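As structure tokens, one chain now follows by itself in the form predicted on its own.
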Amino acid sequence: MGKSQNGENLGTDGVSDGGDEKNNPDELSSEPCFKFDQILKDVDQFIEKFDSGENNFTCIDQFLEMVDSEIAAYELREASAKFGLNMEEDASFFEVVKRLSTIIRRLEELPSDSGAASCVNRAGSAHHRAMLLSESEFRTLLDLNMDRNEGDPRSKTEEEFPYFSTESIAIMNQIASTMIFAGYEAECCIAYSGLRLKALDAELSKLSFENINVDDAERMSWESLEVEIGNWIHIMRHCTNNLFSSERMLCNSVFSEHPSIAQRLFCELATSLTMRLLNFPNALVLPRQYSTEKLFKFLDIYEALLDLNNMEIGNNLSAKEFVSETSMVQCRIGETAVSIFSQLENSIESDNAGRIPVAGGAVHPLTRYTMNYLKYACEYKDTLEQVFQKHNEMEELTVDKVPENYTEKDDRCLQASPFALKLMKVMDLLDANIEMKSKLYRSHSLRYIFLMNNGRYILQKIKESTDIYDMLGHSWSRKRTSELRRYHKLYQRETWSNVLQTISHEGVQVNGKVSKTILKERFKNFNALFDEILKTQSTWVVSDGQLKSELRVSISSVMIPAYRSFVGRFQSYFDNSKQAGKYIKYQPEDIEELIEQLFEGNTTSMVRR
């Protein structure tokens, strides 16, 4: 039970029988009204004048008569609780017992030899009953557990947590101010937090809480561990949304004439319950390395564990301890976010993926895993600065160096964040895997085809990121775009320039008249090259609609026209129709509509070329 001002255990003995036993248990006292207020006025009159020395202890010997009265009717009442049946009751009964408490206060001021000794003991006795009391129900009316009667006025509770009706926590809050004012603070507030915790550990186990540690999470698969993930930011959520604002609010209530008792049991118990909760995220941290993909889940712990972080605790002892230990554990989580994340720049560096190049030009895999990447990590950006701007500090880093190849004079490359030079570095790293990748095609078109690919790719994912874009800049896109147009004219001069020496007006005329036997070298020499890059270049990939469309359009740009006009001037220098079918194996139409045959990647695998 509770314990006296002294830290004595509260018991049964010296309490007295409870008065007699024939009084009915829901009539605090047989005594007339008139008498009840009489004795009141004149323990007032005693209080007042006790200073000046005239003490009528006759006054004080009635009224212990009284409180002794209606300790026992409470105590013999049959309901499980016993306040509450009468609110005005309960209110008369609790400010008598805090002016048993002054009457206590001043008895004591009196000489041992001043023959109040005996008025003493016996209000004592009194009180220590009255608190035995209080507690008892303190503890019935915090026990959620507790079994309710039907004709309990307080069985109706609220259906949200922390689940008291209000008249329970009026209750709460006399008792709670009835026992602080009588010297039993520390008693009433080992009750409260004792079955406040209590009741805060029933809810985590009906939000199925479980509490990993090291070894548990060792042992467990990632399957496993991103359903606790998920359930246990579900449980931090809902305790910094709703758990500690309910809490907080239950202390302010029950506490209402003590601020600061109720800031100190709110701080201790939410920092005990947080202690709990933060096993699992530390549990994480220690056993093991994690892949590229685990880093979105540690980035959604971190953000459960800086709305923890930015709660409003208070400032003594055990908030500084909430304080301390979840920053510690969002620092660990924040620092294992930055070696998943630079592990991506490890893969990028060390993917070889063999000496055989992606089949037609395509976008590599790997850029595809990259872009993605970065595009669903962009939608933690505020998380992931916050996280490199924390490392760097540990690491005593204003800013991280700059990518070598980044020296665009308008970027803000100097002010950039952390996060925005990583995310720079990655694409450098990035841009040289490809370089180094295009190198396997023999075939120097191919290799332009397959940068305009990935190049194309990477712009159109940073176009679709507004965070990436900003952090790169429009230099850096502006550039890009720059390589993307070299590339395709790089192309264009590796694959279409033999075939435009074919078909060119210039070298066809010997000592000034028109050779057949050239004119008839030069559609032959067409038709074999256009026929290899028609049978080759529509099994390569341009798997961009706008790209695959500006190749096709520059290409019969260039080629409709000059063909036609080689056609249409040399046709009629073959002898018959049949002659020129044979040479001429393809009308423009029919040219114009073979080019948009090419890049559809009609095979789904390439012999290295």
The other form holds:
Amino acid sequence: MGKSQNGENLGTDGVSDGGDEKNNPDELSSEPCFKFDQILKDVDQFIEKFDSGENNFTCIDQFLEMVDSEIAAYELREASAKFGLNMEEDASFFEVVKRLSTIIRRLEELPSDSGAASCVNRAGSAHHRAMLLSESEFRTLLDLNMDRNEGDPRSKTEEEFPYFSTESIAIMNQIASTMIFAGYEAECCIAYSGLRLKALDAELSKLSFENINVDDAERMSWESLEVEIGNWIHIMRHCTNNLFSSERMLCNSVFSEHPSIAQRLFCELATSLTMRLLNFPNALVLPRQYSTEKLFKFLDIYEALLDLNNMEIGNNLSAKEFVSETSMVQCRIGETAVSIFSQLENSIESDNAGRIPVAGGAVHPLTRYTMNYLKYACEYKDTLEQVFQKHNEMEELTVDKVPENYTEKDDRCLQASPFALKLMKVMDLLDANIEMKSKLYRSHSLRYIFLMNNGRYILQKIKESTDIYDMLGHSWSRKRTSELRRYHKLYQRETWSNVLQTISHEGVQVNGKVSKTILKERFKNFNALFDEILKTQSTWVVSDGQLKSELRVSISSVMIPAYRSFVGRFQSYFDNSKQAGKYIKYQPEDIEELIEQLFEGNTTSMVRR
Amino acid sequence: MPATDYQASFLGRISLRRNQVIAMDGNHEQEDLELFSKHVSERFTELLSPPDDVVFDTLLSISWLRKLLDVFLCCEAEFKAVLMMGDDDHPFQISKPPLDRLIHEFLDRSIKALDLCNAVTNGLDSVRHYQKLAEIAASALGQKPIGDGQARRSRKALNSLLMAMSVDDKECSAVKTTERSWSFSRLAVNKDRSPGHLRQVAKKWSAAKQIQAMTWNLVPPRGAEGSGLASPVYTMSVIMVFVMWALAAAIPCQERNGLSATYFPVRKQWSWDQSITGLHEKIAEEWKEKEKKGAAGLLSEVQKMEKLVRNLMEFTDSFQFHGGTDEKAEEAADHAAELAEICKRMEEGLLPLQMKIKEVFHRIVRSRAEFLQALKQGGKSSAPPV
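Please give the other form, namely the form predicted together with its partner chain, since only the form predicted on its own has been shown so far.
Let us now look at the entire complex, which starts with that chain.
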């Protein structure tokens, strides 16, 4: 294109070729630019020295002629490529349009009889034409990623959302400013919002987002819901991490000269998108009973919503809707999580297991389930703390409601968070339940084994998780440990004291002489008791390796020396080795070996004699 | 009166009576039921006449809808109180047949109502879109004298507006909305039109079907049933269906074909029946009229807007600048002023209406939770844990 001295391309005959470098010889090729400058000067003067007296509108007419031809030139260019070929040219065009807007505003101030009417009309027409052109190009550019074929060499699209090149954005920025200055803010914003909504919609569809009705959600199986939840969380995170920030940047770039408009538009877009996204969690929290293991999915949702809530959204009306709806949903999800967790308490309390005790005094399935559940839950500790804190605030509970047995000893409790208190409550319920179950065992020995097994398991699990350990407190663990020791002692006494009595040195002598009868009786009793214990307690289970060896060691350390000394002392009182063999069934080494069979959980037939 | 105030005073009255030692058990339940019916009837009769500040000759204006939703919230609060109080008298009555089944059906209906709330909120976005376009037209034509540029500007906005209305209408009345036709109309090549909102409900969802489903099994209680708690459950169900129907009628929402013919199973023996039926008939009549012309919802403001838009379109089509002013221009200016007035109403009323709908949504959710809780406590739990 032929370039004038100012770099302006006038194309006064209305013909322009995009990309055609051929000079356009025009006899006015140098004059128009001079005239152009002059026209602009006159117009500026007109604008400044404007008064309602006599006004010469000729310069305006000339200006309008120029404007008309410029607009015509741009109109002829291909859509989406109207601007951007020549930066100075474009800048001048927008300047011209801005001047036009100013002129019109001035002219409209004139009284209606000043003869300006037709001038105003012409100006208005040209103005509108310029706006049509601008708006159309604005829309085309915004819609660019929809219409372009992929691989189009002229395509200005980028790889990342929102897929606009910096050039496109710069052009849109100029158009927006010009339209807003011209009083066409409404058209500009309607176009922008509409097309951005469309683009965001397309992004969501790419992520396979689908609206799910409340009605349908109500009927879905958990398996399907779980899939949807996963998808939803993924989409939500994408929105808060990428989509919204990119969108905000785009708004700020396109409307850089009008930050409040940018803010408003972003807010409206974000709200629109968010309301749509929130339909799903809203449907989920319609009360139906969720079983305990569903907790974690809800906590995932809660965490995804946190970021949304923390987003800077501004102060306008839509912002209020955004804020209130997101916090409402988050609150509901939190409440659902609370009620699911609380079901754990119900499950524990109501677990009667048909009044049949666990075989062999082993760790009860409920104990395993509860401890593993709590361990997993504490991976969400921060979220749960928040959720329960919120819940408490809503219920207006005071922190004073501390579990009774802790008030004196554990002042950590007084400062415990709502979730920690909840945790303690669950532990208390579990303890009570185990206690109750232990009473189902008729054998006291087995009862203590049961209590030890479960207590040990609980303690181990708690030690494995620093979060739980810290929440329950150090003295809680100490208390447990001393309880375990107590059970251990009780077990010892219950099981082995009778046995020990049979091999006590006292009472064997009658009138200063060792009674063979008593001796025989003693050995018979010892054998019987020991056999009985062996028979039953080998079938008992102590799964914790350390506990098992502790038990065996403590039994051995008492039994073996006692037996050895008894046998050693009184063995010789038998008539002969045959008689001795009849009564002394076991050698001390045998006892040692047999004790090692205890608590293996063997079936009776496996017990070696 | 705001629903919460009403609830407080109603419950206040009830508890006052409760504090007095009363020998007769069953009677105050009966009184409560009668009071409830009476209040429903009064409130709906009031709705038969449009609010004072409204100048439209049709019923479904923004402020009328707001009043309707207020009435709903009041009735719902009273309904809940009656049912829960009734529970105090005869504990867990609501969890025994036939009441438990009726309440479950009611709760199912309320779920469908939730989807309708979403769809209607969606539709309000369309209305807001109309408002924005109308504002452009109204202000452009508000200038004196009107120039070519303004006429064209106004015409462009009016054209977009009419197209938006007709697309919404098509979408709302298409019997088979296949994906392709939806996407075609939405992503139309005509760049002047862009979607004003994002869909909130699933593609195949239909407002008409939803409301139809809500009327399923909605029968007036007979005989002995009619004197117990079954009757307020029925009343509240009818109210809910009516309110949703009216909203769907007023505001463009997805797929409303056949909605005008929704059958309301009412017996005219109760006073409240008559007022609701009266309203229903009035609205249905309006609908039949409009259905022939095709309309994007019966909302009075939108209806009026459409009329004005057509008038103004005629004007702008035949407009030629001549520097002066004449009768036609005067008329156009008047129409433009009226249009601006409607936009102002929308500006002031749409957001409160939207918030009201959200309030209804959240109330339904909350009440549902309370009912399910009460049913559970009654021994018969609802669906087993998922």
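So that the term is clear: the rigid core is the largest set of C-alpha atoms that superpose within 1.5 Å between two forms. Note that the coordinates shown come from a computational prediction; the quantities given were computed from them, not determined experimentally. Residue numbers count along the first chain shown, from 1.
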Item to check | C-alpha of S577 off by 2 Å or more between these two forms on rigid core | outcome: yes
